[in-house]
Every structure is written in C-alpha cells, then in structure tokens.
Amino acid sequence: MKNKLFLSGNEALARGAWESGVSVAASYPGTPSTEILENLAKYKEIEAEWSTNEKVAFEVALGAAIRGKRAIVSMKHVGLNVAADPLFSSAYAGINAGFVIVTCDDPGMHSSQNEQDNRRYAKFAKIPLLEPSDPQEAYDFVKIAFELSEKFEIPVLVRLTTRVSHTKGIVYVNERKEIPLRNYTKNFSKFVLLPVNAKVRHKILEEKLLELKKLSSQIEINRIEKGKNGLGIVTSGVSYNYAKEVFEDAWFLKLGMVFPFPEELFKEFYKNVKEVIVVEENEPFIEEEIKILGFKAEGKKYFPILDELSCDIIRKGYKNEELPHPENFETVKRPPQLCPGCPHTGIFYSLSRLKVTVLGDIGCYTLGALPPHNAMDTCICMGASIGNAIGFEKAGKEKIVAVIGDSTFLHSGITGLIDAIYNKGKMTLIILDNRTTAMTGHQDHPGTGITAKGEKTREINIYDIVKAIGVEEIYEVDSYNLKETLKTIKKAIESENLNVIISKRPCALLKEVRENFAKKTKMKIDEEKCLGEKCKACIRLGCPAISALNGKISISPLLCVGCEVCKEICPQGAIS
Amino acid sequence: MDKKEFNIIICGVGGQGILLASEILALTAIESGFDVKKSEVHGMSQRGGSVFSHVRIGEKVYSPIIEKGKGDILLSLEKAETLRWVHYLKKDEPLIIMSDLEIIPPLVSLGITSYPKDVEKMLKDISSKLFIIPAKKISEEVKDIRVLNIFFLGFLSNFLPFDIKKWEEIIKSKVPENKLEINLNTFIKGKEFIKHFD
C-alpha cells in the first residue's frame, strides 16, 4: 500500500519530477498550476522558487539545465506567453541535463483570461509535447519527458489541463533517483545565440524533430487500443477519458506524445479503421496534423472549440444522443467575491463612489469589477493596468486610475511604471499591496520576504522601488480607514502629477491576520436603529457577511471577521 | 448492495467542507478496493461561489467527470446549490440527501436576483428518495457548524457498501487530533440520522 497513492494530477507530476533526480524547480503561481511547485518546494533535494515572473523562472530552470543538473518549470497556459522568448531559443541552443517545461491549460477559463490551447506552442517553438490524461500518467509522462530531453538534448513540453491538474486518481509511485551533476564545458557555438551560431543551430533543430517524429510513432505512450467496429478515435489528454466512456467499441489511437505527429502508427491505424473522429478539447491540432498528410479526419465538425469537453458534449454531438436527465433548474447565481474582511473592498468602494475610469489587473482585485462596486474599466492580462492606462490617457487625456497588486507589480508591473515616468505619464497608480499572492491561495513573493521553502529573505520594499524609479508623490494607506482611503484617493486624482498610492493591508485570509481576527468580536446589528431596505448603505460595501432579507439587514456570525469596516460607513449608527 | 459504480456529487458553498468530505468519500472508497477519480475546481470558485467535487467510484474509472444522466447520488450542503446540479443525476429514482440551509449570495442582498422558492417541492417530482436534513437545528445540537459536512457523510454512509471501520480510518487520518472525537461522534449520529426517516 506504501506506493499507492491518491494524487492530484499537479501532485503526480511534482512526484514524479522529483523521482526523476530533478534538483531546481521554478514558477510564477497561476492556476491551474500552482500545486506543481507548491509540492516540488516540500523536497529538500530541490531548490524551489518562486520567480518574480515565468520568463524568469522559465531562464531560471533553463539555466540550471544547461549547467547539468535536470530541471522544471512549471506555470499556467498564458504564463507560457510571458517565457514564450527563451522558449524559442531554448529550443535553438539545447540543453545540458534534462529540462521540462508544464504549461497547464484551462479550457472552459475556470479561473482565466482566454482559453488558449498551449499543444500549439509545441510546435511553434519546436520541440516534443506530451499529454498525459490522469493523474498517473502526470507522473509517468514526466519520467519520460526528462529522458527524451537529455537523449535529444532539447527542452520538452508537458501540457495538462485543468481536469488532469485538479482530478484525484490512484497513483503508483517510486522513489528517487539521483542523478549527479553532469559535467558543463563553455560552448560557444550551442548556447551563444549570435546569428551565425543560431543558423547551425536551426538546422540541428530540425534534424532533431525528423528523429523525434520518427520515434512518436514507436513510443510506448502512443499506442493503439482495438476496438469491435470501425470507428476510430484519435485522441490525447483528458479528452481520451470522455471519449472511453462513450465510444466503447471504437478503435483509439491514444496519444501521449502528440507532437511531432505520429505518421507512421497513425497510417497503420487508419488501415483498421472506416471512418476517423478526432476528440480533442478546444483547438484542432491533432485534427489538423492528420488532415496534413491527406487522410480524412472529422473532429471540429462534431465538438465545440469553445470550452472544455464532457462525455455528454461528446456524445450529444457526435451520435446527438443525450442520456435521460431530470430537467435542468435555474438557480440562484454565485459569482466569485471579495471576501469578508478584504482589504481590496475598501479601495473599490472608494473608486465607485469616486466614478473614475479604473484599469485592473490580474488578481483578486479583479473582482472590483463585479457589482456592487463595478469598478473597473479593463483587466487584460499580468501588468497590463499601468501600460494600458497609460496609452488611456494619450487618447483621451483625462486622469486615469491604474489599480495592481503587490505580486503583479513585481511580475510586470514595474517596468510599465518606468514607461509611466519616461513617458510623462499623469495616471494615479493604486498598488494594492496584501503582503502575498491572494488569488492562487497565498504563495511568497519578493515583497513578503519568504521563499518558497519557507526560508526568509531580504524583502523587497515597494515604497523604496516607486520612489526610485522617480515616483515623487508617493501616498500610504491602511483600506481599513475609509475615510482617510477615499480622501487620498480624492487628492491623488485631483494632482496633477503622475503618483502612487500604496495600500498596505494584509489579506484576511493570511493565517496570522485570522489568528488575529479570531480574538475580535464580530459586528452586530442593532435592528431598532437600523433603516433596513430603506437605506442599505452597508450592503454597497460588497461585503460577503452582511446580508438583506424581506427587508431585513443582518451580520453572519459565521462569515464576519470583525474588520469594522461597515461600522464606518453605516449613517444610523446601528452596527456595532 | 451488489452496485458496483457510484457517481456521487457532493456540493454546496465555500467554507462548508465540500472538498474534505470528498476526500474521505474517496479515499474510504479505494481502501474498500475500488478505482476512483474525483474532480473539482479550485481558483476563483473558492470565493463564496459554489463548490462542487464529483466523486467517481467503481471497478475502472475513465472519466474525471460525471455526464449528465449518470448521477447516482446527489449531497448538497445548501438549498438552492441542489438544483444547480440535478440534471447530472440518472433520471430513475436518484438518491437526494440535502441541507435546508439557505446561504444567501449578496446579489440576492442588492436585490438583482432573487433566491429560489419551493425546492423541496420541485426535488420532489424528481425522485422520492429524496432526504431534507434539519442541518441548522443539527449544527446546534452538535455545537459545531464546522462539523456538518461529516454528518453528511456519516448519513451517506447508509447508502455505500463500505464498512464503517474504513470510514472511521479515513477520518481519523485527516481531522486533527483535538477535533477527532467530536468528528467520530457526528460521523455516528449522521448514520444514525436515518431512523427519522422511515
């Protein structure tokens, strides 16, 4: 029983790195793939951090590979986009010890901006991609991603999804293996990426992926499954599950390595098979692939690119057939909140009654975009608020908002406050700094002054890096105190300066912050003083606790945390 | 009880324990001998959305997910979140256990949407073997509103051929120390729940 685990797919695949002899381990939090390094980060055999962005992380591993020890970097679909430029060259220059990359991929945009489909960055940048579809094949398939690395000398491309990340499954595990340090030799003509060497290297790139196509169609994780009539299912990832269960006499040519395609084994299957349906979630890239060599193939006809798949989407748009169900309800909707006791809700609560023009970001802070605060004009992707305001304002000229959190100023917001300055930008900056990563459940960063393996760290100091880069109104605020919050927010907009305000409150869900919680007492409301329907100006605070009922207003004892906030803003005095 | 595949759903809303409970459901599950596969979403829906985990139990699991219509079983910690999932059950008598807890979303408060009425009635036409749990007046009786999810558990244990040994196994492994005996206690009387029911 001692190696029969149950694993998520993120836990699998950080098992499974760490048995592979892997020694560093780097990320930016995201989900879906937060977990990875979270469990990477609990062995002591690997160096774990968390890097102040992918691209970074992404030269992090990249480094350490080419130095000879095997390394990973793991991050969320469009995390991908961030490191996309050493991912090009690193194809181009190699490697030294094995290197893997795991982008997670979130069809159906569970908690993301797009749903784009990373099998594509395969084979843009490429190199191989493997899919595995559960969670013992995360770890199995990383095992063998680190050994096509070094046998090939080329970064591989592990793609999950959210469905493999997040599902549970019974996992057989090993131990680890160690791998020594390999030897690292100076070598111009590989990893100095002038042109003249990076003309070499393209060539040597290309000869690789004749090998490697060559061997997808012998690899042990690309093989047929025979079926009982002549129906064939290609297909890879979670998407091999749905299609088991309702195609169960079908042929599958079941892809674990899905890039370089695999002619051969896919000849061979076609020759058993009358007709081909390729099930695969959002893109058509398998679909593609074999209708590149001129065989006919169908998947996009039947299936959706939007969203995630299912067995019944399957089922209903291939055979349009649906298994008998009660009916479906409409029920009361449940959209993501700030939470009770959220530092954020004190600053949109100032932003709305203020009517700005606001420009998000990414982050917990997002959901300032949600009633009842709606204050939020864009939220594009990592540091896109401050560079967005900017062009904002030399299109319209009226002072702009730009709200970031602590970890997303650090990703990437630092070098569009450079631009803001260089570029005589007059926006009012609101750095919403909660002292860790909220949205992807609490991972350190530069700013909190702890690593990812719970070791302290010289901190970074926000204050003193706005002030450097030539910040020289710089304000401080504690959200907590809403009326000194709405009074600098009411100044800053009002200056005709570019400045910064830093709002300096930690998340209520830190553990120390609920410690502290834990000891207050929790608002009531006193129900001959207070207005209720009539007045609800405490349900405009957006807070999760405080409910109205058949014109009653009341505090939940069980979500209030006793931050006090609402007591401001109540005008009949009736929460105490 | 010679079934030999349980799709079971257990939802309800952030802070209730749905993803504990459907960890110990899962693994009582394959220390009885069973594959299982269990899926939820983490990320924003944390944030007192709905939480939802499909538990997937039988001789060899594909799917991560259930497909509408395969539903055996349906847990739900509160009132309106029972509906949100009923088209996922079989349509012949799926079993229903469900909370008369009514957590209200503050789109509800701000009046931009209204929370469901006539539940119980509407669960009704769907299946007679459908359960309404007391869960406010039993969260004071045990003291512990944290504990309710085990309740839950305990009274779904009447339904699953798992000896109650494996349960108690799997809980003692995950609650910690100091909260052991009060989860065991609950897990008991949960099972016990059934006789108000004849």
Contents of the next structure:
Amino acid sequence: MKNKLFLSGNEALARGAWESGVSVAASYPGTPSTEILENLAKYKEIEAEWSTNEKVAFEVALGAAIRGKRAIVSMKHVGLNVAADPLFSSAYAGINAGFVIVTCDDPGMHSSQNEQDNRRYAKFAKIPLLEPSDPQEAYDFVKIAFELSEKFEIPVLVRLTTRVSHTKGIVYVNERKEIPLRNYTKNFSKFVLLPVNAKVRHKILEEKLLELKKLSSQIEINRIEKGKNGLGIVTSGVSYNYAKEVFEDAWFLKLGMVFPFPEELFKEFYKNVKEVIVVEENEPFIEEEIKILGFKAEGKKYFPILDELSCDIIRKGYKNEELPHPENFETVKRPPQLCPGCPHTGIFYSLSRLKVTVLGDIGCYTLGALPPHNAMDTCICMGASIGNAIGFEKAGKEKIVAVIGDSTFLHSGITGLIDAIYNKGKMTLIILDNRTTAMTGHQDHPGTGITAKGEKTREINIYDIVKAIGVEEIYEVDSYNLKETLKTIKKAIESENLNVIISKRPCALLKEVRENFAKKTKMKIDEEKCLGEKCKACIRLGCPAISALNGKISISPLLCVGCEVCKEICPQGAIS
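Alt. form predicted alone, vs. the form predicted in complex with the partner chain above:
A lone chain is what you will see next.
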C-alpha cells in the first residue's frame, strides 16, 4: 500500500533507491547533490560512505555492483569530471547487480564554477540517461534505472538539476524490496579491460545501445501528450513543467529517457505536428538529436543556452509576450562574505597585507578572493590550487602561495603536493583545516574521524600525511592569533624550501563551536578611542559584524560571536 510523503527530489531519489534494494552508496558532497547520500546514510540496510573524491566513490559503488549488490553513486555535475575515467570503462565492462550514477547539474551556477550539461556524458560514455522532472519522477525513475541496469548489464545515469533536487512535493512511496546478493563469478573477459577484452566489450556495448534505442521508443516514461494545435514541444526534466504552463494547447513529446534518443517515437510524434520546438536548459542536446535524424526543429533560436529557463523566459523567447508582474522591490545589496568568527578570515587578512600571489581552490574560503581581502588570483576546480602554484612558479612568479581546505586537500590536493615535492617546488601551501566540509553543509571527511553514518573511525592526520610525503618544513597556526599567523606566513614565504602551514581552527558554524561562542562576551567599540573613518583598520579585517556609517564604526551584537580577532588589530585599543 502506498503512503504519501513530502520530499525534495534528492530525498525522493534516496527513498526510491532504498526501496530498490540498494545496499551500497557512495558520494562526495557537492551542491545540489549532497542530500542524496545524507538520506541514504539514514537507512540501516545501506552501507553509505563519504568518499575522498568522486572517482573513489564511483569505484566503490561499481565494485559493489560487480560483486553482486545493487549500488548507487551520487555527485554534482563537476564531480562526474573527476569520475570520468571509471565512468567510461564501466560502460565497457558492464555490471553484475544494478548500478546507478546520479549527477545533479547546476544550470545558473548557483553554487558551481561552470554550467556543464551532463547529458553530454551519457552519450559520450555510451550509457542510458534518465531525466526526472519532479520529486515523484526522481523516486520512480531511480527504480526504473536499476531495472534497466540489470536487464542490460550497464550503468545508468540519472540526471537531476538544482530545481528538481531541491523542489519539494508529494511523493507516493512503497516499502523496501530486498534484493539478494547475486552470485559473483570471476569473468576475465568482461571485467579485465585489457585491449584484447576491451575490443570485444566495445562491440557488446554497441549492441546494447541498439537494443536500448528500441526500448526508448517503447518505455512508458517517454510519452506523447496530445494537443489541440499543430505546435509540437519536445522537452525533458524541469523544462517540461515550464513548457506545460506556457504551451497549454500544444502537443508534447515528454522524454524521461533522453538517451538513447527515441527515434521511432519521435517520428510518430512528428506526423501530428506542423512545427517542432525543443525546450531544454543549457545545451541543445535534444535539438541536435532531432536534427541528426534529418528533421526540422528549433530550440536555441528562441531560448538561451545560458542560465536556467523559466516560464517567463520561454514565453518571451517564443511568443514575445510578457505577463504583467509587480514592480521589483529594491533590496539592500550585500556582497558574499566570510562568516563572523570564520577561521579563514585571519589567513586572508594576513595574505592581503603581504600582497603575495595566491592560488585558490574550491570551498567557502574562495570568498577570500572578494573585497576587502582580494587575496586570491585563481580558483579553477577542486584540488587545482597546488598544481596551479607549481605552474606559476615554473613560469617565473616569485613568492607563490597556494591555499586549500582540509576536505579538498584529501579530495585531490595530496597528489598536487606530491608533484610539487617531486619536482622541487618552493611554494608555500596553506591548508585551511576547519574540521569539516563546510561549504556543502558540514559533511564529515576522513580528517574528522566520523563516518557518513555518524560512527567514529580512524582519523586521518593531515600533518602526518604532509610529513610522510616529504615536506620537511611544516608549521601549525591558530588563525585567531593574528600576530603569530602573519609572522609564520611571512617566514614561510621567505624560506627557500617548499613548506606547508596548517591553519587548524574549527568552522565557526559547527554546533560545538557555536555553543562555545554563546558563552563569549560580544565586542564593543569605545567611541572616545575609535578614530572612525580615519582609521578603518577593523573594517579591513572583513568581519560582517563590523560596519562603518557616517564616519563611525559599530559592531553588531547580533552578528558578533566574540572571537576577539578584531580586538587584536585595533591600533587604538578601542575594541573590547
């Protein structure tokens, strides 16, 4: 008997995976995908882990599927770049039990460094792609994905986007179906991708794709919805919901399985319409599939390739119409800033004073690139800061500093540091160890000593790793001690050796830290001592609790956490 729950797309997908009998789940946190593993970890039947990075997560889940247990791996869109190597090979090898890959794309880049459309990966890697449009479909489609995966012995990619991942809706759910462990038999020709075997597996993969192409025209999640006029809309994912609101009388080809493209179903659809419009976010993936078949279709002629779609954009793009809407409210502009009490503040304050070249990385510390610190020259992708620093150094830049978070260092920073040591680099690396994966919502990682299920485990010591791979000059600082932090960074930069500074202070938003801050006295300004606009030394710290208005400095008692860092830098002793 079905029950109703109010779930987000990520929660619904996790529920559907659990009901499908999933036994192993792995992920690396990244918005908008993080909640999938967080919810899977709540089920006692599932071995769930935060992996060190997406490639490892992929390999863990794939290994479980080859052994005979249903498995799922989830990540944000750029995470699939990290996992691309095993992704492509897994299509050749195939699986034993069901294996589902979930990618959550971020059109509009709400929390990402690019806007890539991972539907391209499905076609490139030659694996089927399912694309839900709401939480109920996220729940339903992951179940279908497991069935397809086992039927065709192939990984299946399920693509969500931010609006599907985070939108909540009523979802009709069932109970878990236990799937027994499948027999595992050593299969050299299938799972050992030596060239002699890979050539055979490639042929098998192409044969599977032909069968999947036939199925995509028959599967119920691809359907024709009859209209009242000659306009035909082809769409998938969240774009389907926008298009249904704008084109009330049109025919729809609603695609749940987008790749392989349902050629026969499209031909049937095409007979009933006079014009085909493709409504899809970002890349013209469906539009290109239709044109490859030799049919006329337009999409990007009317709708932008950039950013998210909306009903307004679709209506304006195709009909050149706009609905009346209220005037926009004037809102106070507030630039992104590090949090009050953030342990990274002292580091970036020091770096900005030293005016050195800083190669940055992905995390909330990327905010150090913004005013007032402006203390970061690059931010490319996870783990790139150290490699970028090596390149800068080789190109002749002096006094190079790379910064990287603790989770990111474990994700993909270690290999960069090994490269720097091996190739005689002389940079300074600052590891910003705030004891959590802060940016995505405080997920644990190997350095915290806590698993995804909240169990204690062996804690990976970053200092020991750095020392073990050959760094001889290592410093540890508490960034709340600004004087010592500045002195240490200066000393490290002036050194002729490659060196590492570990800034170890927990994130100000962790529960235990907030509880300690609650006992602290909030900072106040002594107006008689403060020089106001003539000084502004405390403003340059970049703490959001401190502001200047009409020549006077003030500290918000609502925002101040009492870390006392501002007290250190006031030359007049006006903060207490």
